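In the form predicted alone, a lone chain appears below as structure tokens.
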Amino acid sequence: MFTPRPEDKFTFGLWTVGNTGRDPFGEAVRAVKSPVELVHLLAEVGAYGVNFHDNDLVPIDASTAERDCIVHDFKAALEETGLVVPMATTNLFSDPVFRDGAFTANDARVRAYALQKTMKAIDLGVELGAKVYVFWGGREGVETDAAKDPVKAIQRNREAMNFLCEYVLDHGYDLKLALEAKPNEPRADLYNPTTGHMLAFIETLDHPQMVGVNPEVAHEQMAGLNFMHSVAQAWEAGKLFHIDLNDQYPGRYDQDLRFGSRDIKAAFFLVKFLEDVGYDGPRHFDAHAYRTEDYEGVKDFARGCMRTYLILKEKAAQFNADAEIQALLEEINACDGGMDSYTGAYSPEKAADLRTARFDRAALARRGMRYERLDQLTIDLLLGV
């Protein structure tokens, strides 16, 4: 019943199902699998697509011949399984050269290398069919504000994004760019830490129409924010180009938990929003299996992400069809038209009428909103009672 289909557009990164379980306190617990093996694993669990950082697929020091051989084999695996590549990105955080950032690094040679690396990675993504290119500035920040002028950092980041937009246009690529925010980790403080920051930054670019956002559940919830609100802001602005789904306990390190495994109500309202507004982009799961798992457990993890999304999609349809819930919503939002003359666009006449209007403030304050009942009905629905 909750079996994924291609039209669900469920995708995973090579770095997600390929995560070996290594963490700052322990070595890997799963053997490394090749990109081709991971494509077949994703096909087995019913995924629609696979995404990658450049060096998830091609090692950073690979020769041209090695690169071409790897890409040839990867393309063959895609053709054999039917998986697609909707999104690609660049790793500008793992190699020691990026220890002070990439586009915001103080060393101009590092900034130039970051641009070179990204251009080549964009070429690779387009070659494999990507339509969205994501930028996560994992090292674009500081441990001490003595090290960098934050205004210069903003300007350097803008210069890099303008350069790369021009590169995409110059090559005629059918590609949208999406910026991904995160408040901290692996650096103490990262620039543009939330989706709202990214939306404001985009409007300062030379080609803002090309650039949107890729919000991630965990990155907003790390800071205790309501992720669905960030997604709604991005959607309303026409900037929700991609989305990363996982789960997270607020205030902790970036956990990348299986989607819906921590805050089921938040996951429900997120899925409901995406389905209600008709978001038709990939549902990308940027998460990984527990360190306790072998690769059978990794498959359980991947199936679980997709299954939970589909269950919550059905719950959203039930919410929209529930007679009592909808009656409550209609009551809460009831409007007899009496305020129509005061709302909408401004006019001097409307403002003058509103200034003299009389409101029964005490009566308005006494009105109960029935939100407790509405929320409990939501809980009942989610718990299946």
Contents of the next structure:
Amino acid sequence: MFTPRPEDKFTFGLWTVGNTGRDPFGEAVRAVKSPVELVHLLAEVGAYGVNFHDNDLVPIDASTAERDCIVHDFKAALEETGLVVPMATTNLFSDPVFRDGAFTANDARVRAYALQKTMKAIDLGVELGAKVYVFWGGREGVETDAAKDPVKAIQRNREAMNFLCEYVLDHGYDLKLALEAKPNEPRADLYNPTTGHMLAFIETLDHPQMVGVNPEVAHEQMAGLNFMHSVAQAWEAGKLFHIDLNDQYPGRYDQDLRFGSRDIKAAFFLVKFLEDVGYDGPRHFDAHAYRTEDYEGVKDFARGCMRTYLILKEKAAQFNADAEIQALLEEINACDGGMDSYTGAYSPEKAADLRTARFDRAALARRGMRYERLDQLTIDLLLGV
Ligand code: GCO
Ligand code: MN
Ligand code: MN
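Give me the form predicted together with D-gluconic acid (GCO) now, not the form predicted alone.
All chains and molecules follow, beginning with the one already shown.
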């Protein structure tokens, strides 16, 4: 039970299980593992797929011959283990050239270089089978608003996304683009800081149908938002192309904790949402092991992400089958159709009728909603009582 299967579509980035534990206060605590070794580690723990930034796989200054050799070995590892590459992305933040961002950098040469790097990285992702291409604007932001005009930043971002959509179309790639919002870190403020901002931005692009979002638990929680609500908005708009699962204490640095390890209830309602609506994309864990761990601990971390997801999926099924919970939900949502002639699509007659309808406001206001009981039943279920 709770053993990951391919149909669960659990994926990890090379950078997640390959994280060596470096942080702003200390050096790496784990030795670097090669992409091939990481593929084998992921196969051992039962993952379905592996994602990468261009430079997780091919170093930024590799020659073409080196690139081809690395890609050959990586493909062989994928074939040997059966792992797939559902998603790829570009590193537009590590190299010092991106100190002022990439697509929104004030230096036009950096913006052009970022486009060039992304085109090559898209080719690499497609070569390895990726169907989703993620854009996380690592340093697309500022420390001081004296430096950049935020309107210009949005326009530069739009120009880059339009250019890259055309590039994908021009090459006939079967690829969707997914934008990932984050409010801050590594810079003081990042543009398009939440999933809601991204959804609004997408509608201004030349090919909005190709572009969706990749929401991340920690990023919305860093902004103090309810992550599941952001996911729901993306889903309802047909824009949930990918998802980054992890966990985070609000109001702290970017923690990338094991999925479900901090807020079990929020994780439960997220998993319940994804399973209830039938989201069938990858479930990507964008997190990393504590700095205290060796590679056995990294495996514990990866297994834990998947196990918690599957436990919560089982709890969601219990919630949906629980007689008392479902009876309460029915009672809460009971509807005798008495309002149907007033609500729904507008008509002048309906509006006129509604204006004269009589409501017993005081009686309506007296109704208790039983949400305390419903929530306690949820807690009992989650605690296994
Ligand atoms: C972060 C981000 C990244 C992106 C990754 C894929 O906070 O660093 O979540 O991990 O998801 O770059 O685009
Ligand atoms: Mn993140
Ligand atoms: Mn992420």
